[in-house]
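A lone chain, given as structure tokens: the form predicted on its own.
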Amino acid sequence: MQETHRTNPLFAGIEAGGTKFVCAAGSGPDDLRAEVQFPTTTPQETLGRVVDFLHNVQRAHGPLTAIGVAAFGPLDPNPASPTFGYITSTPKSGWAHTDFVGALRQHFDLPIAFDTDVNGAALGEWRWGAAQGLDTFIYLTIGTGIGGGGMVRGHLLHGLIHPEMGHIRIAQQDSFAGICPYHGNCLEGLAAGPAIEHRWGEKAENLPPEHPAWDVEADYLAQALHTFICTLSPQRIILGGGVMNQRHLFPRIRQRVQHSLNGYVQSPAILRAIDQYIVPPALGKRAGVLGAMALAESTVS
């Protein structure tokens, strides 16, 4: 094992989530050299303590290749922008329109990879994972928000800015007003974990599987895929996300999503293999940590 990593390239991978940051360095999930997770606070101290582990890893493992983030948002990922490696208008508290990228080249002079974190994941779980062998697919993650990414033949989605696909409108069951700050009632703010706690006043790991919510959540989350299924014609669905590691959800989804679709898309993915289809995610919870790690390799592949 030493060394396979004397001879791997030395990738950092950042996962930086809402509610915590996740760091690792290595050249894939079966060569993890260092791992750590701390608390998402101010970007001053989040980023300092990202800055620090970078440094502690090539003091311990040698120089670094490059460095990839994977980050909620809204942010802007486009390369030839003014604002690339920012993240822009998000509603996390005082983190709106902050130089991530350019805080990392401060001290590193290193290529950097910078993309949301669902692109993130869909990458690591097309590298390493679920979507291995497929050039169009969808990961959607649902937990504190809800956020969509993928591939369309073999690339990741971007387009003006990148894929809401949290912020899609669905039909209602009930007149609750949703809890997104923007939309109110979109995806997000009727089917991400704190949109089901606020509707049953019971956080979602703690609503048992006959509870009503399970019913609710399966609906919103089947007319969100049918919309994918009809409009990007993914390959495979992956699922993951806090919410999802209730795994009674996926039969739920799936039962639902082939009665909306009612026959009308002809594969047999979705008539007869659909619990091959919808799917979680084969990477865990490191499928974002582990799909930065891919997007600093994708710099120099």
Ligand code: ADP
Second form
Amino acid sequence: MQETHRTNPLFAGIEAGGTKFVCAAGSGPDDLRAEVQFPTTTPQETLGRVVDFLHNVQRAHGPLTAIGVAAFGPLDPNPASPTFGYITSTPKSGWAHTDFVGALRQHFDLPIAFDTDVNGAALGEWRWGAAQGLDTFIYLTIGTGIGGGGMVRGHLLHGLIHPEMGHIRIAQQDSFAGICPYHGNCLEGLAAGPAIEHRWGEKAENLPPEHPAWDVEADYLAQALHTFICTLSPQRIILGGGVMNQRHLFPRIRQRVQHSLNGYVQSPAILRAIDQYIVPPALGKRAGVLGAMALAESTVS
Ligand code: ADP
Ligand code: ZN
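What would the structure be for the form predicted together with the ligand, rather than the form predicted on its own?
Okay, now the whole complex, with that chain kicking things off.
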């Protein structure tokens, strides 16, 4: 048994999103042995379903090696903090100050990794996807909100708490007030999916590629990338999330980033090979849950 455990590990990944949870178990994208999804409701009900999933996995496939949680936030990812493993000040109804890891520890005496959804997705892309072989890169999601995570010199980005790349200030093109409850017209307040819908009176997925909304969106995202390139010097930038299903945004953003940096950052990655520098996630729809599995794996590797 012990030998099987070591050579054939079983990692559980919990992608905890604001609208749905995705749970999977296995050892990587080519070895997914279980996967379930359910809507995010109350913490008690939702975490109960997570615990049921983990018990079912153990019954069907044997002992788990570790659990990884990649969650919406803000959250506390610092193992030395008294509130490690908590979702903290989230505006999501009922979830503020939820002891996520504590709820799992009541049932499982296993290593549990806990990080932001975007740090998880970044780690998954590093392990199996678009960031393999790099040590400094970022992953941004442009969806219901905007969030950024990533790695610097091989370490996932943490600090005082964790980065909040969606809440930077940018130069605005019009007088739309923005919809971030904290900052109004921060990047997320102007450029996340719901902000596009508010600004233009139509769901982002229904706006055609020639709609003026997309030039504005590309401008805002390019401004943000200019800032992140100049602050973190990432070797690559991965852009995921529902809004980036608008694939025409990629060339527009790349061109604007080059224009905005104006030759100042002297790297062929930006000057000549920007198509490989600003890229979509390679793990597609599974980026989130595979990221959570990669977090689990990181507790033992
Ligand atoms: P979440 O951020 O909740 O995990 P998503 O990444 O799917 O979920 O983001 C949802 C947001 O993305 C919504 O605001 C939605 O309008 C927008 N969205 C989803 N699909 C598309 C699309 N094909 N084109 C543009 N926007 C989209
Ligand atoms: Zn904000």
